[in-house]
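Given as structure tokens, the chain that follows is alone and in the form predicted alone.
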Amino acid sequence: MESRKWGIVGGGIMGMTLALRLTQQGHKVVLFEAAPEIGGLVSPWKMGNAEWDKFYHVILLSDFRTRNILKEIGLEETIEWVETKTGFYMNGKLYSMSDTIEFLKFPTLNLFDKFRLGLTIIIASRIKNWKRLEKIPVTTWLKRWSGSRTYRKIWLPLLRAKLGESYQKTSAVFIWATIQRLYGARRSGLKKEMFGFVPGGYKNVIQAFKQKLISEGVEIKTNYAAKEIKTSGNDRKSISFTNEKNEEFDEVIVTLPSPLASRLCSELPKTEIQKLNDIEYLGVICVAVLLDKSISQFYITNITDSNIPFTGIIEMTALVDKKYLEGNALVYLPKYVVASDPLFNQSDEEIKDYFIVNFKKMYPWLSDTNIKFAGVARAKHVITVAKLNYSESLPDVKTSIPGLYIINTSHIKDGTLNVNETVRVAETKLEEILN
């Protein structure tokens, strides 16, 4: 392919490796994002005196590609990696299930339902054609291979706190794609699982990203929103902004999600539209705690209990020193909803006070001077719903209009939503455009 002037819209990782791979092979690109900096859901944000991601995020050995684009602009020597624990929150109660002794030991379960619980988590591991477990609903593979006890006291209350009610009509790709991520490393010869993390967090990883991309010739341009994205003369494409401003490009990818693609691409036939916009998508709401004392051990808290309002708890300072938080702790408390929940229309303060309350009633001890900052953030389109058969219900990255692509994180078709996989989508789904 000659060169082409590309504009891509969504400066987040999808947009970034998009734009970055693009202008390595010789083409103009244009990189918009309607926020005043890149970033997307990595983006940073200011908590009191500290500075760290707005949503969690880790890096696993397996993160291949992840690891790779951190090669290229000078950061992978500099990742921190650390052996983690994990917690469950059962009925009122904290548990490590860190290791097989603790696997043993774990209440609730008799041995024979512990046999079957680690049998369901290796056969996972281990089948290579996620392609036939998108027949399955994930309830009934878990209930074949767990047993009924088993699936109702560990894995129901997991699939709710990740997916909400959405569990009914998710395939059994979901429980496979999560297992394989987190045994990706021992397959590749390592003992045990280290997470990792760049210093300064995600904010250190955008700022020599976006040096990369301007290196290599990249355009940025923030605070720019879509408005439209319509057909102009010689089969170029011309995207109309919010702020009044126009640009004309032979190549358009858009990177936003599928609902928000479509009433962008208002030129694209009903049926390609309705496509985009069947594809079912979670939110998240998270509440981010910095407090002047850590709460436990665990880099990841699972609570089965139904009366917790969050999905779990994420203490990263398990993972990263306290030394890049100004010596505090910094927990995640995450729920995610749909869309439409009504949680969304609630204030800041509300959201706050009822996830703390709960907060402390699993940490008795914590008061409010120990609570140095709380803070929400919210995106109402983070992971799509890996329905029934749904590899097969995606619409092309190539749209009926010529040279007008939509790459997004809904074609991670066969993995969980992270950065890895983002990137892994960007650079697949360009090699099959170019090709």
Ligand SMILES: Cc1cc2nc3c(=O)[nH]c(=O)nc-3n(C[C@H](O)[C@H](O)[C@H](O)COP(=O)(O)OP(=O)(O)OC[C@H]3O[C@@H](n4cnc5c(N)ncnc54)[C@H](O)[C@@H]3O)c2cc1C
Contents of the next structure:
Amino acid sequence: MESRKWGIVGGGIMGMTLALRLTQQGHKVVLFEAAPEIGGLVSPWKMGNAEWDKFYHVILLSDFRTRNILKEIGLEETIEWVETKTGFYMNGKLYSMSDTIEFLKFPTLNLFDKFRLGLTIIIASRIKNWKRLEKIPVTTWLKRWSGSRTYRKIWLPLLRAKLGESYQKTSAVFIWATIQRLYGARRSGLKKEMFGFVPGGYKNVIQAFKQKLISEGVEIKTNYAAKEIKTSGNDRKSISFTNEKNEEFDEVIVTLPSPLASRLCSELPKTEIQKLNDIEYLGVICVAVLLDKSISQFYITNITDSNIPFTGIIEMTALVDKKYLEGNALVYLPKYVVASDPLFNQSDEEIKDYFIVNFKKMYPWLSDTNIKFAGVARAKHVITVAKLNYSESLPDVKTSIPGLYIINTSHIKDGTLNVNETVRVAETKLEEILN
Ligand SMILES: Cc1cc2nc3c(=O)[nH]c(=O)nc-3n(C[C@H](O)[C@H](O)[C@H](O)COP(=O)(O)OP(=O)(O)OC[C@H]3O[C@@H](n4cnc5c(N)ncnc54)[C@H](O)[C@@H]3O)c2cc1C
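The structure above corresponds to the form predicted alone; please give the structure of the form predicted in complex with this ligand next.
Once more the chain from above appears, this time first in line as the rest of the complex follows.
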């Protein structure tokens, strides 16, 4: 394709990657971001004097596309790799489940149940043809391989925690993709897992990425919230912004979640708008807590007790040295909910109180004096619900308006939501468009 002028709406990892690859191929690119800074979901925030990602992020050894980008922006060698442990909170007690011996000692399941649970994980990790799993509900698939007792005691609470009631519509691809990703993090079988992070967190990644984009010629415009995209003369597309500015391009890529993208592209035919609006998303409400000491040795603590409001506990400082957080421990308490969930209407104070009361129930030694900071981060459109035959219902990234494309993380058909998959979608879909 000859050199064209491209406008990209959305300055998250998707938009940044698209901008980088386009400019490297000789195109002129302008990247628009509504917020004062690019970064989107990987953006940092201040917690007292400490600064880290608003939402928790780790890099896996198998995240080759993320690592490749980090190499290009000069950060790959700085990644710190750490062996981490996984915990389980079940019936009011905390268990370690980080190796085969701990797995065998794990209570509430008998040996036969454990054998079936282990077998389910091995089977999922060996399956290559994910397409056929799209036709099977995740509930059916898990019951088939793990049996109904293990399903009830382990899988169902985990599905509910991760997907809310949307688990009932979800296909087996969800659990397959989750197991594939986590299995890849372990060097073999149910052994140790290695996670990585860039010192300083994604803040440093965004800064280095931004410098790279600028040096390659990308124009970055922040505080530019797109309002509408319309066709103008000569096959060009015009983007209007809430700051009353207007810009014209040969090609436009929208990277926002599908229901937001459909609102911007009102000239699309009704059938295409409908397809975009039919993609269901889960959002996340995540309380970040800085503590004067660690709560456990686990990076992830899965929670199967339904009376705890959050999905799990992520202790970032089980991975990241406390020196990066002014000597504090950093813990995230996430909950995944649909955008219409009443929790989204509650104030930060109400959410903090509700989550922290339950956090203290899990760790009775915790008191307010241990808590140095607590903040609430929210995002309404984060993960798409992988319904039955999901990949077949997805709209094409090329819309029916020539030169208008919608590329977002809904196109992760056979993976979990993460930066590596986001980069994969950006790179592969761009190749599709350009060829
Ligand atoms: C709780 C949580 C935990 C995660 N953990 C991990 C992890 O451990 N490892 C990992 O690799 N990944 C993880 N991820 C996933 C990772 O954050 C995402 O894959 C990635 O950030 C998605 O980037 P994106 O560009 O597609 O979306 P976004 O980051 O949402 O980018 C969209 C951008 O568009 C902007 N925008 C919105 N409306 C407009 C408008 N009208 N005009 C202009 N701009 C607009 C937004 O401000 C935003 O910057 C996690 C995500 C969450 C939420």
